[in-house]
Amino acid sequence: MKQRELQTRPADTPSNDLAEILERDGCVVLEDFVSQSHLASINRDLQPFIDATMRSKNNFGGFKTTRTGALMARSPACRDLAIEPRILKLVETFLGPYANTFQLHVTQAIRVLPGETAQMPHRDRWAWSQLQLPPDVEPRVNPVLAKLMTEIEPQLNLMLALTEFTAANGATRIAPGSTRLADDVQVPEEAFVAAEMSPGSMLIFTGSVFHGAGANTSQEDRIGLNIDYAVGWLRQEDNQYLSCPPEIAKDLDPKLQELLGYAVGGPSLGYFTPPLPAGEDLCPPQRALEDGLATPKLKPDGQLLTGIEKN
């Protein structure tokens, strides 16, 4: 495989017209997508917990990269980034084909610091194909979820640069056009290209695409903002009902609120049956948002105290 151009595009350019370079080329680079007020809330919300957040443990993870999640519990910048009129059109132009709804699959900010190595070449979409085995054995894949995921595309992610991205500070190297190969190909090394960027800038990626976080061979922190949406009837990698629990999402914008998950995703899709009280059964997820459910009321021994005792 020969090495192709990473595409760049202005922030405006119709979904369409994106849409067809993602099913070419599997990634595409948005310039300057985010206002620098905007980029400069986004910094503000998320630095204490950059800062206090722990190093991966992992040779996929990296030994000198973090990860900060719940991002929708713990920023409004990124809320407000989450739900931007243009990434929802985007996400439902070309998501549409394989789901009704769509939801946040992951949101994180990855911080590589100097010193880490390239992470391996993988594809995203892995995540529903991989079988978790212990730490020494070598990871297999299902057969069969792995001809699934060639069928329909999963997700669609975003890579917001809230630093410079440079080949030498750990850029994500992304492989146009690899998104047909095989799950078990060797991507030559040329095919990869660094997704150089300024702050602000946005790099649009499949759930196909082999990518990796490149090797951070500077002095200085490489810091982006990692926002995936996945088709509404797959599991979500992170879980949002945990990250962004109802007594938080039951204040934040209602369109946020379902793509956290807090919606029925198609006709049967996520109803749920509150505890207490009896009675009020086969509730779709909004429900838990409303008084009362959103923080259940326990007694000192842990137990929910019922409707009778609430009175």
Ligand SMILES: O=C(O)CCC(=O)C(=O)O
Second form
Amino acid sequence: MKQRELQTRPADTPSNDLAEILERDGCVVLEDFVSQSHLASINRDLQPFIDATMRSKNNFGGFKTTRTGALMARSPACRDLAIEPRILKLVETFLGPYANTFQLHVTQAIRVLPGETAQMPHRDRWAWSQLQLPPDVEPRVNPVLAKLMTEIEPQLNLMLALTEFTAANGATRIAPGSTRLADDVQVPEEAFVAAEMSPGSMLIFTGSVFHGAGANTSQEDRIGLNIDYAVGWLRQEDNQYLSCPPEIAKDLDPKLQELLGYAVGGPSLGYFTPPLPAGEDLCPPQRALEDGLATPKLKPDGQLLTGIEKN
Ligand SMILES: O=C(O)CCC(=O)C(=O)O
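For comparison with the form predicted on its own, please write out the form predicted in complex with this ligand.
Full assembly next; the chain just shown is listed first.
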């Protein structure tokens, strides 16, 4: 593997130029992407949720790390970031060769606490299939799926620094140029670079690049806002219909509703039949956001209470 540096670019770099770097390196840092006032709003929205979040409890997620999700339901300022036009343009440019529609895949604030050890290097596309397994994950390798994943780019991620990101406090460690290595290769330590950034700067990285959270040997928390996008025809990692259910999604920006999954994802992906009222035809997902759609209730015997039972 040819050793590469982690490239840094201004926030207004055209998406075609960024997509080229991402294609080659799998990662790039955008400097000062978010204004200080937007950053302050994100922090204000998230702080109570981050403070209350319990620690992860597994080898992959860490034992001194907290992961605060459901950010589209919880934070107006995170919603603004998720549909920021420069980001959406980049998502469309980079993932466009592999899909016609795109969706949110993960939304998480990741806080690495003092004393946390380094996360195992991984590729985020392993959410669908992987050859190298974390010790605590049930092995479910599908070789066909694993091969398919090597032939496409299914995912594009952003990690916005909410605190300083330093080598000492657990900045994401990433191996630029590692996108085409075999899944089971041991990526050498020297290939990894700490994505050091100031609050407001952002690491953009693909589902194919090896990376992981660094060890936090400092006395301070490292907090990053992670928003991932995926092609519209694969299942979301973080189930957005549950993390941001229709009661909340109905009041959001239509573009965000679409990214959450409340829109058809292809010629016939994602339609549904409202359980009530009886008699409805197949509906596009947006229908679930309309007022007046009955909340289904079950009778004691487990059958749906239709309201059209005979007395
Ligand atoms: O927090 C980070 O820097 C990276 C986290 C990560 O890669 C993950 O949890 O999949």
